[in-house]
Every structure is written in C-alpha cells, then in structure tokens.
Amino acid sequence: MTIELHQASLQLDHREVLSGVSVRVEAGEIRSVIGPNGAGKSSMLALLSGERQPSAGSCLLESKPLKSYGIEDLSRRLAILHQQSSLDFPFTVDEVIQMGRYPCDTSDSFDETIVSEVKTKLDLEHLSDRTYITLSGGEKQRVQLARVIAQLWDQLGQAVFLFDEPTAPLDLTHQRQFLQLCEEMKLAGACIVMVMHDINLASRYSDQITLLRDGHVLADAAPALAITESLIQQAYQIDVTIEDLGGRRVLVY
C-alpha cells in the first residue's frame, strides 16, 4: 500500500495553504510531518484522506486517484484521527471503539475480538464500561486512537493510518506505548503518517520526515537529513542545537 501527493496544491479562502507538495509514503513506513503552526500539516492530511481535493496536482492511493475510490472501499483502506474528535453522547468506551468497525463486513464476535486486542495494546481494558464523556483528555485520546486503529486492525498489510497530533494529549508512558504500537503496525506492513509537534519523538520513531513551512516542503528525507540545525532554524525561526546523547540525536532549544 502506498499513498502519495504529486505536485499537490491547496487553496482555502483564496489563500494557497499548500504549494507543489510531492510526498510518497510506502507500506511499512512511519512518516512524521513537522513544521510550525500554519505550515500546512493538517491540510496535507486533509488531502491524503480525501477530505479536500487539491486545487492542482493529485493524490494517489496504490497509484490510483484517491477520488476514484468509493467511500466504503476507502474506509477499508484508510483511517484518520483528526486533531479534534468531539463526542458529547454518553457512549461507553467499548461502544466508541466499536464505531471503528462500522465500515467492516465482519461478524460481531470478530469485531469484539479486535476491540479487545486494541484495548489491550493501548491500556484501556480497565476503562471498558466507563462513559466516554467522563474521561480525562488523555484517556479520550487513547479511546479515539483505539477506534481508528480498530478500523483496520485485521488488515494492517493494506492499511493507511493518518494521525493528526496523536501524542499531544498523552502522558510519557502512553506516548511511548502508542508509538511502539505504530512500530508494530509498521512491521505488519501498515503505512503511517503522523503530524507531530515533538521533533525529538518524530526523529526517534519515524523512518521519514516531511518538514513544511508556509505550505512548502523544506525537507523530505530520513530524520538525520531532515532534522538539522539549519533546516529547523529556517522552519521555526529559532536557534537550536542537535546533540548526541548516548547515540541518539536530540534537538535542544
């Protein structure tokens, strides 16, 4: 499974928020999209998900135009976590996660098994019967992550996951737990794209980095090549240093 943008641009309110973006994400790859606020990161995910159509260029899934897929077909290949996932009805945690299985033509017992497996992966078993709206922000985020992952859990080798700031509300323990789960899904063949603000986390867990500023790609490469002092300074307008701590590159500012 591959997904790509080819010379894609996007205009919103007569303003070009993405300009000539070309990115190809392969199966078995974790790619992080980084950049300052307003760089076009969420807009890039909107193109990759099909929520918005490029004003120029194209978005391809398995070399076919994304817009050529029907909604049901696409939902069995691609799952997205938005930056904001509001839910105000008193569903239980299990019910919210089961929503991820709605597009799937599988039995109730099979879906229950998947929900159980994903809950275990994200440390949610003890919250199963809790009402979603009573949870903390971090707990809600893990439930939403579980819902998205459950959607394609039984077909990771043909799955594309798009996560918009997935780790922002999570504590350190659950950040690592989620990112290790992403590594597990990657090894199973999943294609994973994440918008990240924590550059050190992006560097540690990503195979490739796309660095955006003002809707343009400044870098699209392995972390060691995309996260450099000069490129980060250019993107964020801030002085930084990159240090080697025990064989791990860490950005300090």
Given for the second form:
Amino acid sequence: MTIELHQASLQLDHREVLSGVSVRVEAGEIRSVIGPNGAGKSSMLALLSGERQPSAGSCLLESKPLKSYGIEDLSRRLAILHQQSSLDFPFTVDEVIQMGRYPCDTSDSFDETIVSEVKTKLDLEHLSDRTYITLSGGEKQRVQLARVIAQLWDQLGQAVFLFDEPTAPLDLTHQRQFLQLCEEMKLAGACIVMVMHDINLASRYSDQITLLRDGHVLADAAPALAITESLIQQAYQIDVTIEDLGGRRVLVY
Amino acid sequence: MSRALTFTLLSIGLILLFLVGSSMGAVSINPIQLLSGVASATDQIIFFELRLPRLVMNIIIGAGVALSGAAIQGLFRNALADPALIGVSSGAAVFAAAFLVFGVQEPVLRLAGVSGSAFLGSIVATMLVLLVAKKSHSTSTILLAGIAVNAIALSAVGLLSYLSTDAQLRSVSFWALGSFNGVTWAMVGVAALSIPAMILIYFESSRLNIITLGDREATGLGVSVRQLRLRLIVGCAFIVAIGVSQVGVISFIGLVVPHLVRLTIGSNHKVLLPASAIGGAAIMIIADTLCRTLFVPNELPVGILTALVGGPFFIYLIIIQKNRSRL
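Would you generate the structure of this protein in the form predicted together with the partner chain, following the form predicted alone above?
And the full complex, kicking off with our chain again.
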C-alpha cells in the first residue's frame, strides 16, 4: 500500500492548518511526522485517514482517491490510533483488542490467535483479563496500539498504519518494543506513518521524516537530511546541536 | 462471576420471582394447585385474567426499559445516561397531559386515547431531538438537544397542569408515576410489539462495543456512527414509547439495572444487553409485586417505588464506583 497527499490543504474554522502539503509514503516504509505543537501533524493524519477531506489537493491510497473507498473498505486497509481514547467502560484487555478485529470477516478462533500474537509482541499477556479502565496510562496505550495493530495483523503487506504520538505515554522499554514491532511490520510490507515528538527516537527508527511548521512542509527526507541544526532551529525556534555518538546522530538541546 | 453462571442465576431468579409473584397478592394462589386443576374458578380468573397478564407485562416492560438503558448508555459512552435523555418520557408526558386536559375536545388526541397520545408524544420528542442534532457529528450535541427538549417538555407539562382542573391534575400526576394496575391481555399484546425492536438492538451489540471506544475510533473500524446512532435511538424510543403508553413512566430501572450488570459482568454488550433485560424483568416483578401487596387493598404506583429505592441505590453505586476507580 502507498498513501500520499498531493498539494493538500486543510481549512478549519477559516484558518488554513495545512497548505499545499505533498508527501508520499511507500509500502515497507516508516515515516515520522515531526514539528512543534499546532504545526498540523494531527491534521495531516486526519487527511490521510479520510476523517477530513482536503479543502484543496487530494489524498490517494494506492493511487486512488481516498474518498472513493467506503468506510468499511477503508477499515480493511488502514488502521489509525488517535491521541486519546474516550473508553470509560469496564471492558477486559482482551475484549478491547478483539474490537480491532471487527472489520475482518475472519473466524473467532483466527481472531483469538491474532489477539494473542499481538499481545505477545506488546508485552500484554499478563494483563489479558484486567479491566481496561484500571490500567495505567502507558498500559492503556499499549492496549490501544494492540487493538489497532490487530486490525491488519494478518495482512501486513496490504496495510497502512497511522499512529498519533504512539510512544508518548510509554516507558523506555516499551517505546523500544513498539518501534521494533513497527520495523518488523515494515519488513512485512506495512506502510507506517507516525506523529512523533521525540526527534531522536524518530530519526533512529524512521526511513523518512516529514518536518512540519505552520502547516507547511519544511523538510521531507531521510533522517540525516531532515534533522539538521538549521532546520530544527527554524522549526522549533530553539538552539540545538547535533552530535555524533558512536555513529548515531543525536540531537542535543 | 463467570458469564454462564450469571445467566443461569439470573434466569433461575426470574422464574422463581415469576412463581412467587404469581402466588402473591390480595388473594394468595398456589400455582401448583392451579396447574393441576384443583384451584377454584375465582382463583383461575384472578390468576389468568389479572395476575398473569400483569406479570408478563412486568417482564416485557422491565426488559425493554433496562435493555434500552444499556444501549443508550453505550451509545452516549456514559453510564449515567438514561432513555429519558432522548426525550421519550417527557414527550410522552406532554401529550398524555394534553390528552387528559384537552383530549375530549381535540379530535386527533381523542382518537389516540391516553396511550396513543403518549406514544405519539414520545416519537415527536425523539424526532425533535434528532432534528436539532441532525447536522452534528458529535454525540454530545444530541445530549444537549435532549436536555433542551426535555426542558421545553417539562414547562409544557407545567403549563398544562396550570390550566387543568383538580381532577385532571390528579390523573396527569397519577399517569406520570406509572402503574401496572388493570393490565389486560390486550395491553400485553400492544407491549409485545416492542420485542422485535429489542431483538434488533441486540444485533447491534458488537457495534455498541466499538462505539464505546469513541466516534472516531468506531469510524476507523468501519462503523457508520451516524447510522448506528439513528437505529439505536429510534429503536430505544420505540421500546420506551410503547412501554410508557401502556403503563406510564417507570423511572430508574433503565439507569440502575445496566449499571449493576456492568459492575458484575463487564461491558461486553453481547452479554450486557440480554443480562440487563433479564435483570430488568426480575426487578420489575419485585417492584410491582411489592406495590400490589404492601398496602392491600390499596396500590402504590410502581414508578414511586422504583424511584424511591432506585435513587438512593444509585447514589450508593456511584460512591462505590468512585472508590474503586481511585484504587
């Protein structure tokens, strides 16, 4: 699957939150979208998921306009994790993850296998029977991630994942675990777009970085080209230096 | 508690309550004697023409109200939501009051009778709520529209009460309290029309589960939120409207029963909806049997009892739940 925005703009309340954004994410690619608060990162995901229609330009999935897909059709190709979930009812962890399998016409036993595989990948087995609302913020996030990943786990070669700040509430171990899982899914052909705040984490695990500021694309390139002192200074208005730590470029501020 | 066990216990409880309820009353009847044919003719008439339709009505109404409550709470993602939120009860109250005050002169209402008027009012109020919220994508707009329609309806009832005579006022308030007194098989037949709607709502269980994740999440999983919302609101309005038209407003069962069931067996609507229906039926039998038997030969309107017991119990539930989530 490939997903792309072509000269896409988005207006909300008479304000242009994205102007002429063009990006193309290939199958087998991890793309991080970074930028300061209000730069238009979540709006970009809203366009890519079809939740909002661009006011100008277009959004294409497999070179076909996104809006030509019905929502059921789309849910079998694209899975999205929003920033916060409003789930406030006592479901068990297993029940929540199973909801991700709703769009798929697969058997219950097949779905159970998928749920347990995804749980293993995200270190959730020991929480299976716990009630979702009693979990900590990071645990809840992992459950929601598992739900979103379970949605397309059996067809990673035909999958687009959109994650809005997936690692924000996670501890170091689970951040790494999740990003390694993304690499694994990428190798299986998944197309992954995520909004990130941790620039070092983003540059380490992404193939491409899209740097946004005020609804414009400042950079759209491999991490080494997108994460430079001058571009980061321009985007965030702070002084930064980039240092080489044993072959790994690290942003220091 | 495991699900199978919960269902077994609930069903056994319902059957026992049915037997106890059918034997209790101003005249005690032994159901076993009755079935073996040794009961007197009077007992048979009391049982088959008075008590049995009333118990069946208890079951249909209790199940309907509790199931609608569970569905509405899921739809609004709020365990404190109630079918009254979508305007059903207040709409019914306005039209029923209008019938009781003006009904005899007004040709349409006169044809509909108090039940028909109440049903009409429920549907009109719900349509009004949906119309106000039509353009909106958010569930909270429907909540606000419901609150507004309820407020308008309440003031309309107030105005009608102001215009009414003492006798009319008494029948309006009595109707608003809800009662199973004088239920006939014909009324049970009308109430049974709500059963298909209950079954249709049960078929929405997996989508109800998904909508608790959030509207955006549900859309992402391929569920059309607006269509689901419309189906659920119309279905619940129909169930509650039919109930209100036959026995008046029964408060708190739709709120308390699903809440209680959720605390014991969780939120999966595939289990929650049927368990709430059984639980609602059981509690309705208990409440109505108490109303029939506490002050023989007088009867307490059942809506008073459900609100009197349900209200404090609900406060208790809120308090223990608060403590639990703090842990």
